[in-house]
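One chain comes next, on its own, written as structure tokens: the form predicted on its own.
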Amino acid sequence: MKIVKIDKKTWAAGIEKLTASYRLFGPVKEGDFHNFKELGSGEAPDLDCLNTRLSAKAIIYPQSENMFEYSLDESREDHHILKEVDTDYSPRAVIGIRPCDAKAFELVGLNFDTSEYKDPYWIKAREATTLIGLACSSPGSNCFCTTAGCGPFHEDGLDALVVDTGDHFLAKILTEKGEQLFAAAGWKQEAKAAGKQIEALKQEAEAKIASSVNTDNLSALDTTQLYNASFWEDVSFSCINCGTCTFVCPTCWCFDIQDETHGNSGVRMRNWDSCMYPLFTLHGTGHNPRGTKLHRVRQRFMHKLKYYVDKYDAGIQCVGCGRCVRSCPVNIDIRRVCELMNSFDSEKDTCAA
């Protein structure tokens, strides 16, 4: 690992050089919000935003993705045959992704890239992507990353971590992909004695995080007893099953596969789906095992804070970005739910806190 110093006056020129080798993505302001988008020539990522409204997951895992195409025209020799759609897996780089979003890809990878099952679409896109993180020097009021297995200077999933020091950037190059990108940008000036400065800025940023979650008891809790806890009625009362929490969440991975046919031509596509939607678990018989909003709200939190914990033994399925807290129209707060679950007392069927 080495640390590179980047004069802010050379930042834009380096970004422009990268366009010759990479498709570039970064946070850009659109209306009142920032979102990740592909950058055009001469366009730079806006590194002044706290965080984007949506995470960067769509760059690797698109909200809607064509997988196959087919024809029903029987005059063609290839009629009724599924053909894989050509997908662009050329090198791409995300500039200015926050550490929490990068960490989320590591959590999601436990589902899409396992020893038994491998999702070729997700894996190819992830392998083609270089993630250049931007450390959070001033975390938001709803951020609780340090108690969710992450942090404002976290490095998991990143190829390099950029730290804003005022008049210049310091960048920790973490992987070979990071090395290749920095070479392509022409950022080469090493700052060998900058490690202590980065560590001091890291501790300063972590001290600013006032929000937290307690997760120490989750793995020991009995799943069935927690599933039947009485507090779920209260938690789900105000939910309108809009699905906003799942769409803004960087670790939600649920999808649906659909065929869309226009005339004699069609595509098979994968679209984001949500466990908050009544149709998500509707069976062909008409039976729905999660037929009420209580069932659906409980599923979301049990999956993130209990099932994931038990299955992967890799912490909770949350990186503490706070997006769902900020975006929920009825103020359901994952931090409160986590506390209810973590302090659940099965003998009293209440919370010990």
Given for the second form:
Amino acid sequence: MKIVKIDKKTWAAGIEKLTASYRLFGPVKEGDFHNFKELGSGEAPDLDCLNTRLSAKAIIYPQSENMFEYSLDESREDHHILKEVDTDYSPRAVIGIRPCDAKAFELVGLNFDTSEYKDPYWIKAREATTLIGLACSSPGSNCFCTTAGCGPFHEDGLDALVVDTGDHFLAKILTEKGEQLFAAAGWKQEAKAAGKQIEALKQEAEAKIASSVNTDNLSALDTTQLYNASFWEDVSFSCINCGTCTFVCPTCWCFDIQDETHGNSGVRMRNWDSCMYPLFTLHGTGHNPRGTKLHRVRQRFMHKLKYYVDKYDAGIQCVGCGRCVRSCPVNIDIRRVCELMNSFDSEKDTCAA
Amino acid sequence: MQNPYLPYPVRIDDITIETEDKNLKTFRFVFLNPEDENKFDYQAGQFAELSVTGKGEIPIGIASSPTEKGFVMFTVNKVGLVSSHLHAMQAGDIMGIRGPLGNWYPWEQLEGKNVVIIGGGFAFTTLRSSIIYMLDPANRSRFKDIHVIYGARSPGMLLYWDELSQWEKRDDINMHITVDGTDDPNWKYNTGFVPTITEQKAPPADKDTYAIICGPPIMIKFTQPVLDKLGYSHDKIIMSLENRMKCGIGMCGRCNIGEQFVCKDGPVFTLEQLNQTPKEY
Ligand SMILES: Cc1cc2nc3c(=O)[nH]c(=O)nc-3n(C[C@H](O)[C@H](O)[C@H](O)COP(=O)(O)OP(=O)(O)OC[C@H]3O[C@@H](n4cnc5c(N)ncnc54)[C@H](O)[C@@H]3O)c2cc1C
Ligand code: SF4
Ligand code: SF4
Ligand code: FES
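Let me have the form predicted in complex with the partner chain next, following on from the form predicted on its own.
Below: every chain and molecule of the assembly, starting with the one above.
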């Protein structure tokens, strides 16, 4: 694996060069918060951003995305027949994505890219995207990535990992895509001996992660006993089902499909949806299998910390970015729920049915 | 890359009103591109997404049998947005079908076995498909005795009446049609709820007998104890579930019961499987 040294003075020029062959995305400050945005010419990613309020998922999986278009005009040969829309899948690159958001794409990919069905929208966008990560040297206080299968210097999902050493950047080139991007930017000064320095910075950063979860017992637990645990009442009590936790989360992928018609033509589109909303599961008959907020809160945590774990054997469906913890208006904390689940003992559970 | 969300274009070939309240209609579709019919290669028990352009999609069980060629058929209850628009459409109109989706009744496992079909209300659609499939001359010898217990509120609410009365006359299928009640003095079949008729008519449990149940939750709730009483083990009770769906391919995240998706891993489950999953259906 190649390590490249980037002089900070050449950074902006390299980014500018990339615009010739990539659509660039990066964190920028909007109001009080940072978010990912497509960068205009001369605009640079803000590398001082600790992390964005929303995750990077929308770059590959937009909040609202057209799938098909149609015409209802009966004078047209193809009326009422759905046709695929033209979507721009030209190369794009995200500069300054945090390792947790990159790893999240790996977890989400298990849902969208399966042996039976392939979601062409997600897969084509993912393939078109090069992810240049920025290692976290000073992680946030709610970050618990190191015990959530990730870490401040984690490499899964990334094409290159950039480390800020203070006076310059060191970049580990991890894939062919990363190689191509670095060539296009003109960053090519190899720093063969810098591996040790990166390793030291990595350990320093990992040691700063103060928060953690235990997940070792989750897969051994019985699903129905855990489902019937008495703590769900307490866990869900203050939730207002606002859905914020699922929208800010890089590993939440649920969506809705809707037709939107204007005059005689329209689109079939998909939009982010949330298991926190009653409509998500409401039957046409009025029956709702997840009719109470207890059902819905339990679904979110059971999905992330039990169903996903059992289904894929790839750890929990959470990278420990801490966004849901920071954004929840009533302070529901996945770390606490994870602890309740992981330490659940059906024998000792007082009111389990 | 094949797009699993893209429906095959179809034309409505024929529409039949099935029930006296006119709330159920059977739609026959013909594929606009004949080669799509081959691609839509289904088994009895599967479903499809009916796509009404401009309104959306609804998951509906396939009521035709794979042994019937040249068309596919669905029976739709008028409920909300999409089903109401479908009810207002005419023969000749163009729409879409996406599928086939989900798993099917375990036909290989049922080979050489007695099959007891228990259906209620309008959930008889994939059961019709199954009966036509089993009665097909090429298939009938693969199965032992076939029993059908099918009930509706009143005679006018039974689906596929012409076929039901023909099956009544055959000696290779035991029909037990029932209605909750009727004031028709000439009604010559059973009167009573499905669980009661099941208790009276279903064959006793044995290792070669499987029950397939499809119906409203209330019917299932009261039929299951009857089957328990008759001694049916839970791995021999097969059920088809319904949950709200969108994608139909296990991706949109809404139809799960535990780690299983009703759309992709189901809709057909044995009661034994369901006993091990959260009851979110
Ligand atoms: C596997 C399966 C097989 C089915 N087979 C039949 C059948 O053969 N005949 C029949 O009449 N009905 C069947 N249903 C139920 C049918 O799908 C719903 O009645 C229908 O989706 C209601 O849609 P709507 O737009 O008219 O109602 P609305 O209440 O306006 O629903 C809006 C949307 O919600 C979703 N939705 C609502 N209710 C359901 C539901 N019960 N199941 C799934 N999605 C729902 C659909 O995406 C629908 O477009 C089946 C459902 C499933 C899951
Ligand atoms: S952010 Fe908090 S209050 Fe809102 S749905 Fe999530 S857990 Fe509930
Ligand atoms: S569940 Fe919370 S902490 Fe975990 S990845 Fe999602 S937003 Fe981040
Ligand atoms: S309908 Fe989308 S996951 Fe089942």
